[in-house]
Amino acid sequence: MSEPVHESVGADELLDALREYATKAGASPRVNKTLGAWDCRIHILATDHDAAFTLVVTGGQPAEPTPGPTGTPDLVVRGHSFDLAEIFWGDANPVSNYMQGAIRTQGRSEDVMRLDAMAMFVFLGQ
């Protein structure tokens, strides 16, 4: 079976990607309401090119994201830019990202757990 071919996202709209994100989740009753004692710093890697960012999350609420991997991550993202950006815009479904092995993590279960419940709130408008 082969793989979708997916276009590869550049560095500068997956960052403003990231940022309309972080915006949403920080904007989000959910995400407050149940992460509010989350503190994480994620690293997002495209696997596709050199693109890496930094989103750091203090008592559940994302800063603005940075580019380039900075300080000792608590939890590591890698995938494909093109799906890493459809997550972010919320046009796909995380879940089905994660099922499938697009997306990969590296990090606690605990953060992992966190972050997939900011991004399903986040894609959910909630």
Second form
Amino acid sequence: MSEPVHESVGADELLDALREYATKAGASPRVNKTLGAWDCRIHILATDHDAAFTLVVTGGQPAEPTPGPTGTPDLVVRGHSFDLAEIFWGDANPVSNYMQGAIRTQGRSEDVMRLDAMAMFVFLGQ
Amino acid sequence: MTDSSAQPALRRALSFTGASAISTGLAFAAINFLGLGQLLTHVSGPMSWLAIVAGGLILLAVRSVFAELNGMHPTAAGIRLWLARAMPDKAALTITLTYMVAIVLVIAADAYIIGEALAYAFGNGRLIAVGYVAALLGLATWLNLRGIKLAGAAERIVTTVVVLATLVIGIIAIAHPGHPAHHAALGAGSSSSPIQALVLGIFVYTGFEWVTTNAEEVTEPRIIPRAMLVAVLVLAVSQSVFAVAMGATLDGASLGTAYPQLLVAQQALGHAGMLVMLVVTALTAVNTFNGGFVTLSRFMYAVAREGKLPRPLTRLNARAVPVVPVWLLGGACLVLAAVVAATGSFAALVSLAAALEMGIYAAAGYCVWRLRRREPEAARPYRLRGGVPLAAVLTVVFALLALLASVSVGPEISAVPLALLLGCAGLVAIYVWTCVPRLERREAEELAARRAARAAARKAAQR
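Cool, the form predicted on its own is there; where's the form predicted in complex with the partner chain?
All chains and molecules follow, beginning with the one already shown.
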């Protein structure tokens, strides 16, 4: 399996993508219904530059993402900025990236699954 | 650049003792007792520990194989990822899905064994035993659908109780083997193959490597390899003691039942001892169901999300549990357990599960072998000592052991496990080569459509 070469996505653009993603997730009735009991502090780290963000989910509702890794996380998501951005844009399936090792996570598998479920609800409208 | 190797503290992380309990608990399944019973048809009771210790020594190399792969890619999707990097994706997917069948087999076998054990303890017939199996699997399915999972502390306690109770009952049974009439049958069939005894000696460790699916939950990468080491040591001691105890207390007919562990406890400690062993047997299922059911249903969900299994498998309920995989698992295990109960062919199930597990160990060895060549520069926090030559040897040895396990049922030569194995693998291969390309095309088309829609929206926004 060859590693695809990606262009980097800048920290500002990545933060914009994450904000847009959090807004869509917050507006999704399915996210509210299914992930309503989910609390999670997520650190999102780009491995190709210094960009790092914190996304706090409380009661299934993602707060406004903030720059930098703050607090002790429940879940850490690492990946190339392009792979991360593609997930937040809905251009890539997070699980495919995960299964291919393009993104790596640390934390409980339940949290990883809920994070993926959020993307599925937002972009596939399930 | 962010240091990708740094291990930040997590609010909820898996400890070393927790990982050790998971590794030990997953391997310590009720089916192990049947494996020990079969082992004693190949080697005499007092010598049975040799096969288990020899199996443990070989498993130390397997542990190093999994430690290297897990260190390279510490992810719950480990086996899927390792295989996909080492071989063509279709072959990797076929092996992965066949491996999932092995986990279903172990869960079904455990359910069947506990059903039979309950029926024996309470003097019920076979039909009631199937009722117990259905109730047990129904409960496991319901708990899973409710998103209820055994917490770390409870898992540690369950594993500790199971191991200690097995050890204590085993030691008492060795010291007081009961009625002397039973001693005449020691080592029934001991003239059989020591290689088959070794296969079963390895089989009792089956599942210790499943702890690698928890790799993302530890903050210290060394925890997983160390936990696997603890599991191998604990299993070597506990299973050896119980195998000797079985040999000292049971005759050939008792060894061939689906509940030899109850008979050992009954022989050594009477009815109360048998009831204690019944509880221990039920507790083994807690770990198997907790680990196997949860891990497998989430894995099916992930493979379906990847676009390689039908999309309905990604449906989540209000508790974010993948509903269809959980129902499918519960149903498949029940059907399988009922078939085994109807045919009484649990020995074939042991052989099939052993063959699949040996096959997975062979595949893991191959992954180390191939990845050392394909990705020589990749970071390997843990390396298999002996490198490519040892990985190659392990691949060949375990492939041969898989073949041997698949053509023997107890002391008999039988092609039934091989036929079942080839049937499973064949069906999986047909699915992978015919259905998966269609699913992949659909996935790619949908992603392309989303990309195009986003690009159009961006363009419109710029105007």
